[in-house]
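In the block that follows, a single chain appears as structure tokens, in the form predicted alone.
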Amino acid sequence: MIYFDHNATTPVDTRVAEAMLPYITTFYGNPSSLYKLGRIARSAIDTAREQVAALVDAQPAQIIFTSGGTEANNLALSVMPINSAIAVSAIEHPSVVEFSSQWKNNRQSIPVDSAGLVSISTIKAIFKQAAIPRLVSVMMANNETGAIQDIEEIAEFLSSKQVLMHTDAVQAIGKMPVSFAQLGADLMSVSSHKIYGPKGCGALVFDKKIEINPLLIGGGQENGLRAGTENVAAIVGFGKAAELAVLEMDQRAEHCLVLRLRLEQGLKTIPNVTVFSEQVARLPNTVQFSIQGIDGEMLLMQLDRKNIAVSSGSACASGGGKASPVLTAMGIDYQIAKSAIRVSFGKNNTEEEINQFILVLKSFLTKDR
């Protein structure tokens, strides 16, 4: 199979799976118990802490382990009632969209231009309006699009407003150099499936002056802030996935990249396609393209009719036949939309499988036409 769909999860690494097999097997305490077997499991549980810190440029004690992004999401903006107002972007995860529906009228949705970016002119709108968010949240690299906003210039604008900043920051770590300590944000959420760990473990890097309130409570685990029975084989090979993030960033960058590069060129060759957000900063991993009078999802079972797996929008929000609100929300003609695909590139995809890529796609818009 070609798997071109990083951006919805990564193979887990096998030094990640060895790293963990022995938190299943052997170490399988309870990390609140008191006992060796137990320790053994904290001081596990300890070192994932200090690795994926080290990934983010965060202390260990900034890091609250979740079941994954969509919970860090929804953790960090628990942070505000829902009597306030807050800000979120028009292209955010739906776990951020959907959980700040509970905000009601007190939710403002932070427009995009063309390119799928938010301006710090359009940051500074929405200070004019009667409702002034004490949050505000803005993705830091789109998973559809792959576009990067500038979130420190945004954080510093809401600093000086003494506002909080949340970003959602699940596709950018492991791909591009972020340090929560230089960005400026209060609230960062980050994922372990999308840098090649296993699935169900994530975490909400967080300011120490802001004060958390616990989704889930009735334990005292993650210093009283996420109750739960840690699991400890999840956690330790979200760890190691940020230890080698951190050793391998930019060799894994850099391939991606020429992959990318190498598909825009190819899909150059077929008439009438868009690449989105192409003029803007991009994750390197990442193309989202239509074809015009192609419709995205009939063209996803083509081509995974071939072995070839690709993506027309988010993961989370896959289904229905209807256009990515990401791309509604830049603007793109609803039918352009509609006809989106996604290619998101890992450290194992090659060359020669962007051009089998290549062939494919244009063979079946030959026959198609």
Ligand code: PLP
Second form
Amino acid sequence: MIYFDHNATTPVDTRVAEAMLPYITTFYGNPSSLYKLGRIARSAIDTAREQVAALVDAQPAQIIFTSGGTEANNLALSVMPINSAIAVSAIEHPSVVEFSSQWKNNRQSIPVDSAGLVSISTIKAIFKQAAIPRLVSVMMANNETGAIQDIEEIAEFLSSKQVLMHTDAVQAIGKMPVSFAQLGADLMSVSSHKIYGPKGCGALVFDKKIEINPLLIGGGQENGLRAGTENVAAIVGFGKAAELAVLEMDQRAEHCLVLRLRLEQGLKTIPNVTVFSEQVARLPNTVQFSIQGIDGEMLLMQLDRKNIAVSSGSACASGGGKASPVLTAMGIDYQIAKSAIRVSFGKNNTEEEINQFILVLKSFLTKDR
Ligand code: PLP
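Counterpart to the form predicted alone, namely the form predicted together with the ligand:
Every chain and every other molecule in the complex is listed next, the one we just looked at coming first.
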């Protein structure tokens, strides 16, 4: 099988699975228990916290483990009461967009340009309106197009206005350098399963001056900020995945970029192909494109029959029959947006797989036309 959908999820690295196993079978203690078995689990969580902090250049005390990127995004926005004004970009993940709908008229959507970028002038324009937001959320790297925002520039401006900034860095970590210390953002979401860690685990990285408003109330886990017995094995796996990402990021990014360029070169030999956000900095592993006149979902199914897994947009939105909200926000024509296919590579993909993909694609197109 050719797996080209790493932005949806990644396979768990065997080194990660090996690191997790003892915390399922042998060291099953509750990390809140005071005896040895509990202390071993606690210590494993502490190590994972250090490993995740190291990946994003933050302090371990700034990490709150969550059930994933979705919960981290929900938790981040929850620092704002729903009677406060907030602004979220038009290309956010549903865990930001849908969650922020609770703010109703107190929420405004920040438009993006045709490349999917939020410009600093757009951010500045928000401040000329009546309801000045107290929190702004802009995704670091888009899950569909891979377009990378200048979060540092936005954060610097927002900080000068004493406005909080949240960034969803779920797709960015492990694929590009991310330094929470340098970024100037106040809140940042990350997830384990996009970096070869297990699903159902993530973290919110936060500036200690922010008052977190816990979503889960109960025991005092995660410093009272996220109650519930910790998913020790998953947290250990996330930590190991983060450690490997630190060690291997440059090599993985370089490898993916070679594949991306090879694919883009191949796509240029197919008529009427549009690569979205082509003109701006993008994640090394992501290419979203459309072939005029071809339905994206249909193409996805045809590729599936050939054992090639791609996405027709974000995994969460697929099957909805609608054009991707991200492409729609970029002003892409409905028919072109409906034909979008997202290919996202991982560390184990090969150039041979790209060549095969191009061949299969071409064979469908000659049959179709
Ligand atoms: N944010 C982005 C940009 C994502 O791509 C995803 C997952 O697709 C999420 C958040 C949600 O993360 P999780 O699946 O860990 O809840």
